[in-house]
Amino acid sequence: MDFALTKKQSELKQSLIEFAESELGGDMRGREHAGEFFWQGWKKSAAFGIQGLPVPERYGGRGEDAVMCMVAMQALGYGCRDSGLLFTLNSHMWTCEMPIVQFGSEEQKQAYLPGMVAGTIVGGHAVTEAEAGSDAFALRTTAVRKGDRYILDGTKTFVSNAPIAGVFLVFAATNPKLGWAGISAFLVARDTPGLHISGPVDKMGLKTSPTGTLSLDRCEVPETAMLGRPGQGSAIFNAEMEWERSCLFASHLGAMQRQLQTCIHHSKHRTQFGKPIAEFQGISHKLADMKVRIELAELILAKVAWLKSQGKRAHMEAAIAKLFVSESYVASSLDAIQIHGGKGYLPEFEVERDLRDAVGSRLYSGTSEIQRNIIARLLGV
């Protein structure tokens, strides 16, 4: 097994991590302070070709593989640190523009996917209820065909982007009496009438990634806004999920490594009791965890990516890959503040954010329960 980058995949990874360093950084402590979210930021990602990486050249992308896209986020979780707007971009890629590019007709691709590469345009994902998170099919939004269009009722919370995104992609039940076989998926633009943004709201991390919640008040939408076929709804999930569960991750990845270089930064630079910190074995152990938790998360991950650039697919994999990389991107984040001793606790010294930015991982793309229900299903047991 091959386990080096081609060199094309080393240029790309080099040239994105330079370009995160040098441009998607800025005041981002104020920006965090603010929950502001970063659009010069976004334009220059547009700019770079980053929100384009895994679609079709026809339609302005580069046409990547999951390889190329997981390297590209790799890269630029290492140099980045506004997690905000990484999860924003992953977001966008993962769980709008790829259901578009893999279940929309042309007409739909045609009016979405350039603007969306360019930036123009905003991908929000709408499926979470108040009553349906982990249970994302229990979701009580209906679409009612009236003649040929469809009629849209419900509220959908925790909605990524919900602020400033230009259209959503809208779970609703077509069929309630079928369950997830009766879910449907629409591609809802902002400004249709019965359609309602509030927020951002507030959140513990991920500051500047502005969420909010959407109401669907007898919005009306056209048939042609349907996303695939009628009760397809958890197979564009499912298939959009196996994207951002990935990539998105790799991201976690990225932040991790550079986390580890700090933490072997200071703990070298740090005395105490006459010697670097790093020569005390409670230390050193924690440097060894982070760096074990970093190999064994890059490994899952280029499996996965392997898998899907392969055509094949991975819905074990990347349950497996979204709950270590979550769980240990939290425990790494940890062990950084203790390395970091009451400096770590301190907002000034960036090391604590990326615990509050971490914590959400175990939450978003499925709870780290719902994943290992999803591993022990896929085991038959």
Second form
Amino acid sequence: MDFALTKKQSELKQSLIEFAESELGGDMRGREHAGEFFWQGWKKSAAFGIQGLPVPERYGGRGEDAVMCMVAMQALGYGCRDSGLLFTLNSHMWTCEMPIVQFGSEEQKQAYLPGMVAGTIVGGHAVTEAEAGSDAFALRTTAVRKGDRYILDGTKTFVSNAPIAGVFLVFAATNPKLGWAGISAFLVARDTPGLHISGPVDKMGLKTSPTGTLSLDRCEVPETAMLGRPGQGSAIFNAEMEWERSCLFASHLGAMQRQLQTCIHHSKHRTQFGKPIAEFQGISHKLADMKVRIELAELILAKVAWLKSQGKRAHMEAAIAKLFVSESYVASSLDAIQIHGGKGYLPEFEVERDLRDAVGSRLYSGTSEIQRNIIARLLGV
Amino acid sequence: MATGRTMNQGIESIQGALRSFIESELRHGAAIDDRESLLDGGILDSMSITRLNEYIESRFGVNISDADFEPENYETITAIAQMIHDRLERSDRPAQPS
Ligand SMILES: Cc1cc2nc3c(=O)[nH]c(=O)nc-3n(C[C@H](O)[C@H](O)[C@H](O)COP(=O)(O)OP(=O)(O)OC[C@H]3O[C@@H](n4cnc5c(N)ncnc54)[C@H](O)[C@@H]3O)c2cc1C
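The form predicted in complex with its partner chain is what I need now, so please give it after the form predicted on its own.
Now the complete complex, all chains and molecules, led by this one.
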């Protein structure tokens, strides 16, 4: 067993931290206040090669494996203060780009991947509906075949990147009688007649990542817009969730590492009762707990990365990672505020933002309760 | 290549193993017919299929990626057995000289 990063992984990690710290921060508070997406950061990320990390070289990407991708997303989480930009990058890469890499036809790969790598096309992912959240496969959007075309009807909510995306991976029932086994996935371009996009909607956190709603009103796509085969929607969804539950949460692990550094620095410099607050056990134990969460999160994410890079199934491990990282992120964000005292509560010190982001992490990609259900089901109970 | 007779016997034993697994692990012991719809009847869902695939891999030594899911292959125990049998046959077949 080898826990060390290779030279190539360490170099990528270091260069990404430096890149993110110098190029992806900027006036984050201003953008957050305005709810503004950081286009410049997005373009710089593409120029750096971030969007192309998991994409084969023949489509302009870097063709990196799951371990490299997770190292990269963790480094970005550490270095990038714009958590909304990071969330948009992660949604784009793991829930739209990666499904195309894994399930796309050659024609679909040629049509979308080079643009998604170059940053000229942003991807979105549309499964959630008003009546189908945790029970995602209870979706009501339908795709009815008409000759060599499909007609999509329905409404998708909570679509990350909707206001800025050029293509959406939309899940719809092609055979409602079969329930989850009758769901298919479609690549729907933004300018498709019948697709209406609204938003952005305001959120508690991740304010620089725009979220919106899609209405599909007799939205007609060619049969070649189907990703994979009829009925493969649930398999595509489960495969992309494995990626998102590991790589997106690797970014959160990076954020927790940055958070710990900030807390150590503050607790060594803030003096009360004549000594640095780090010397009070009430504070030092919080720092220790934060470190324990980070170490354990890193271990389970490394296991998922290893399984995926070996082409093995990581359904259970990805659910454990998602659950553990998100719950740890909330706990550590609360600790960080407590360690900073009153300043931790003020936006200008950029401590409380982590908590607002962390709360969302217990909801998207399947809530904590749903991850526990997955783990229990896979245990056979 | 298997003869017609051994092929049928092979499929029957695969069906038997699948039936026992599904009855004990996914049906709390309730009996199931090999031609009963697993998808329509809600016996298989998107989670139990992962468990079933894990079982198939360990019991029959074939690689089944969850991503390969096609409804036709999981419609009934008979269909799943046929899929496993076809994969076993393919992995048995010697590589064709190029
Ligand atoms: C920031 C953000 C970004 C998102 N981005 C996207 C996106 O890009 N695309 C997309 O399609 N969706 C997206 N979502 C939607 C997200 O996937 C859903 O919000 C999530 O799956 C929960 O569904 P829900 O909100 O309808 O909650 P509900 O399903 O109504 O759940 C409410 C509560 O009930 C609990 N609950 C439900 N069922 C069970 C059960 N069986 N056992 C125990 N507890 C249960 C839940 O855990 C939760 O606590 C996003 C959400 C957020 C917050």
